[in-house]
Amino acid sequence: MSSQQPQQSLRPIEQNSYLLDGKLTTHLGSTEKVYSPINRLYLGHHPKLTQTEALAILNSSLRAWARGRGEWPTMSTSERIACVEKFVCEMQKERELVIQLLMLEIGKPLPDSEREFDRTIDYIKDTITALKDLDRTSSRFVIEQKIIGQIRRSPLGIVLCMGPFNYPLNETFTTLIPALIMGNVAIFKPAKFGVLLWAPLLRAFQESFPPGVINTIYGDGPEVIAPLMSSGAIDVLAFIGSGKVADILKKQHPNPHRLRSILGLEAKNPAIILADADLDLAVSETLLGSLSFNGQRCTAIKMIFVHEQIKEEFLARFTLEVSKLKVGLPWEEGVKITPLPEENKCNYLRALVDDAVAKGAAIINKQSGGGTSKEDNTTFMPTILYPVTKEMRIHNEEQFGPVVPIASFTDITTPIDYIINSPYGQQASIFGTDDQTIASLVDHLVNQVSRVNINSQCQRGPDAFPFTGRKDSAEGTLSVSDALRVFSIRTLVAAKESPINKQLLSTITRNHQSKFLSTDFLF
C-alpha cells in the first residue's frame, strides 16, 4: 500500500458499465453518485438500473442455467475449479485499489481493509481444496442391498447474492464462491455502501466465467430486486443484512416452500463476566468484541453482564482502555475509530444514548469525548453506558456502533433470562476460571447460540468452523465446507446390481461419458 493517503491518489470511479452475459455492457441511464464518510469526499458514481435491465439480467441467468443443462451447471467439478482459481489470480492483481476503496467508502482502517482482502483470498483457496475434498469422497460407488449408487452434489439453480457494508467483500464472497462453484448461476448485488470496490473486479469477473454465470445489478431493491424474486426464478436467496429485509424479499416470490434461504441476520452478542474472572483477559476481549471496526459486525459484543462484585475495577480499566483509542482516518497508524458510512447513524447512536440516560445510565467515559461526535457528524465516539436496563433502546436494540451498554448482575439468571428472552441467537462470550460454572453455563447456552465462547470474544473465524445463528439471528449455515452444502443437493444415480448395469456403469467411468458419475481422484 502506497504511504499516499488514498484520496489523494484516487481518482473518482466513474462506473458506467455492469456485467450482463459475459460482456461489461454500458448503462445509458441515471447513476448513483457516492461521496465518502470522510469529508463527503467525492469517489465517483455507478449505474443506477432499472426493471427493464432487471430482467435483461433475469433472463441472462436463465439461459447460463438452462434448467439446468447449462455450460456451467454440467462442466465437471475441476473445470470449475479452474475458472475460480483464474477469478483469484485475476482478483489479486486489483489488491491496493480494493483496499483503498473500502478505507474511503465504508471508513475500515488499513490494516482491518488489508485483512479483509487477504482473508477473502485465503477463503476461496479453502473453499476450492474444501470442495476437492467433498468430490474425492464422493468418487466411488456405493453397494447397499444389492443396488448400485453414487451420490454427489448438484447445484440448486438461480442464486441472488447480496452482501453487507461492514464486509463488502468477504462476507459477500462467502455466498458467492460457493455459489459459483457449486454449480449455480449467481446474480450479484453490491451492499448499499461499499459498491465501487467492486468496480475493479468486474473483469475478472467477466474473464473468468462463460456468460451469464454471474450477472451484476445495481440499483434500489425495490426496483431491481423485487420483480427478480416475484418471477419466482430465483432458486436461493443468499442475503446478509436485516431481517426486515429478508422477509420483504422472500414475501415477494410466489413459491416460497421452493426458495432456499441462507441468511445472516441481526444478533445482539452478550459477554458474561463472572466474579472470578481474569480482569485483564476479559477486559481485553471485551474491548475488541464490541469496539473493533467500530462495532459494526454481526458478530460484535453488543451487551456486556458483568458480575455486581468487581462491577468497579471492570468499569474503570475498562473506560481506561477505551479512553487509549485512537479516533482518526482509516490510513492513519494506530487509529481504531473511524467515520461511519450510514447517514445519520450518529444521530440514531445519540438518541439510543439519550434515551439510555433519560432512564438512568450514566455515560461513564463522558470526559474522553463519550456520547458526542465529531463536527462531521459521521465518527462517533466510543461511549459507555452503565447500568442499562430493559427499559432502556439499548438493552435489546441491535445498536451496530460505538456505544456499549453494560449491566451489572447478582444471580446469574439475569444473563440467562436475557439470552433466553431475546429474538436474536447468535453468539455469547463467557469469562470465568471456575470450571463447574463453566461448564453449567456452557450447557444453558448451547440450546441458545450458536457458538460460545470461553474466554475470549464473539467472533466468525475461523472459517473452518460452522457460522450461524438460531431464532433470527440466520438460517443456514455457512463455513468453508458447510456453504458447500448449503449451496448444493444431494443427489444419487443408483441400479440394481445386475451383470449388465455393472458393464454399463463401468463403461461410463472408464471412458468418462458422464461428468455426474465419475470416479476421477482430484489432486
Given for the second form:
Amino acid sequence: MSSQQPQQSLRPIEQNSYLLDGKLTTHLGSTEKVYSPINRLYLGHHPKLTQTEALAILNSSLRAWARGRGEWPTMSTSERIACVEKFVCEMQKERELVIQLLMLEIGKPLPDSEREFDRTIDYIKDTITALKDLDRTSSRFVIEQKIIGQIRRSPLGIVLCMGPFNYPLNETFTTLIPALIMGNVAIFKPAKFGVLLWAPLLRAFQESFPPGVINTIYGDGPEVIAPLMSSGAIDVLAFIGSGKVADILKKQHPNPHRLRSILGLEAKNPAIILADADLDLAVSETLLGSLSFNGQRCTAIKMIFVHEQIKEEFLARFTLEVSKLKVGLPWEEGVKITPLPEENKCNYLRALVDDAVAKGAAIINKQSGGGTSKEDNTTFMPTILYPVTKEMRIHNEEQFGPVVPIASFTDITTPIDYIINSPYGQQASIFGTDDQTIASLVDHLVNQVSRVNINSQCQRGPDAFPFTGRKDSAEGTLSVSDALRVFSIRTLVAAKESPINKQLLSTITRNHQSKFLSTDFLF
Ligand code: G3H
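Next block, the form predicted together with ligand G3H, ref. the form predicted alone:
Starting with the chain above, the whole complex follows.
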C-alpha cells in the first residue's frame, strides 16, 4: 500500500446490516455516522440497534446454544476447526480493506495496522494448533484408584465479546476465536472506534459458521448490552476496556456467581531506570514503550522513574529522540505520532499537562512542540513532563496518550512504593546491569505486577506468553493456550473399572459412537 492515501480510493461504507441468525439482516432504524479523526472525513455508517434487536440477537444465540445441545456445541473439535480455517481464509481476502480502515478509523500507522492484521491471522492459526495439542492430550483414558476417566474441556455457553478501540481487530479476536473454537456461541460488539472495519468480515463469519453461532450487535451499551446482561443468559463476559464499565456490566447480571469474566482493564505501567542502566537501551525501549501508537496501548509505559545520578543525561537523550518522531498521517512513511480517535482527547491531555505544570512540572520538550496540539485538535504533540510528583493527576491517571511523565529517585523504595500503592498491576520495566540489584527488584515486583520486563519495554507479546494483570488491571489470563482454557470447563466421564464398564467404553470408542468419549488422534 506504501504511502498511498486510502481515502482517495475508499468509498464510504454504508453498512445497514448486522449478522443475526446467519443472515445479514437489514436494519431499517437509525444509524451511527462514522468520521475519521483525520480531517473529520466521513467514512460511512453502521446500524444503531435498540433493545428489540438486542433481544432478537440473544434469542438467536440461545437457539444456537440450545442449552448445550446445539449443532455447534456438540460438534467435534475437528469440525469446528474446519469452520475456523474457512473463516481465516475468507478473512485474509479482506486484508487490504481492513488495514485501510484501521488507519482511517483509529489513526493507526500503516506498519502497525499491517502488524495488527497479520498478528491476528497468526493468532488464529496458533489457536488451532494449540487446540489440536489440547485435544491430543485428552484423547486417552486415565485410570486412577480403579476408576477409568476421560477428561476433556467443554464449552461454557453464550459469550459476550467486547474489544477495545486501540486494537479493535486483534484484541477482539483473541477472545472471540478461542470462545468459538471451544464450542461456545458468541455475541460480538465492536469497540467505540474501529467499527466499520468489521463490515467486510461479516460475510466471512456468515459463510464460515452455522446460524446464530456468531451474532453481531451495534449501538449504545445501556440500550443493547444492558438487556443482554440483565437477562442472565450471558455465561461469559469477555471485555477489554475500563473497569468502570466492566463493573456496571457485571452488576447487571442477576446471578453474578454464574458469570465468568475475562477482563483487560486499565494499567499504569512504570519503567524504573537504575543508575547503572545502559542508556541507549533505556532510551530506545522507553521511547517505544511510552509513545508507540501515541501511547494508546494498555501495556504502554505510563510513568518513568529515573535515578537522580543519570537523570540529566536520560532526559537530554530521551528528549532528543522524541523530537525526531515524525508527526503526520498514518500512511506517511516513518510516521509515529498520528491523530487520536477519541473526541476531546487533546483537551483531556492538555488538562493533565496544565495540572502538572501548575504543580511544578516543566514541559521539557517545548521546543519541539511539547504541550501543544495541531490545528485540528486531534493530534497531540508528544509531551515530556519533569519532575512529576504525586500531587499531579498524571502521576496516577492513565493518560492513554502521548504524554510521558518522568520522576527522579535516589531511593529505590520510591518507585517500589509507587507500584505497591497503585490500584493497577499489569507490568513494569526495569533497566539496569547489576545482577544482584535486578534479581532483588524482580523478587520485589513479581508479587505486584504480572510481568516484569528487564531492559525491555512492556508489551503483550509474544502471544504464547500469558497476558494478565493484578488488582484493577485484569481478570483471567489470556495467551494462545490459556484462552482455550478460560472459555471452557473441564468435564470428565468416569466409570468404575468393572468388566461391564470396560466393555462399554471400548465398544463406544471402537465404533466412534460418542464425540466426547473418543480416542481419535487429531492430526
Ligand atoms: O492495549 C493493549 C494491548 O494488548 C497491547 O499489546 O503490547 O502488543 O502492543 P502490545
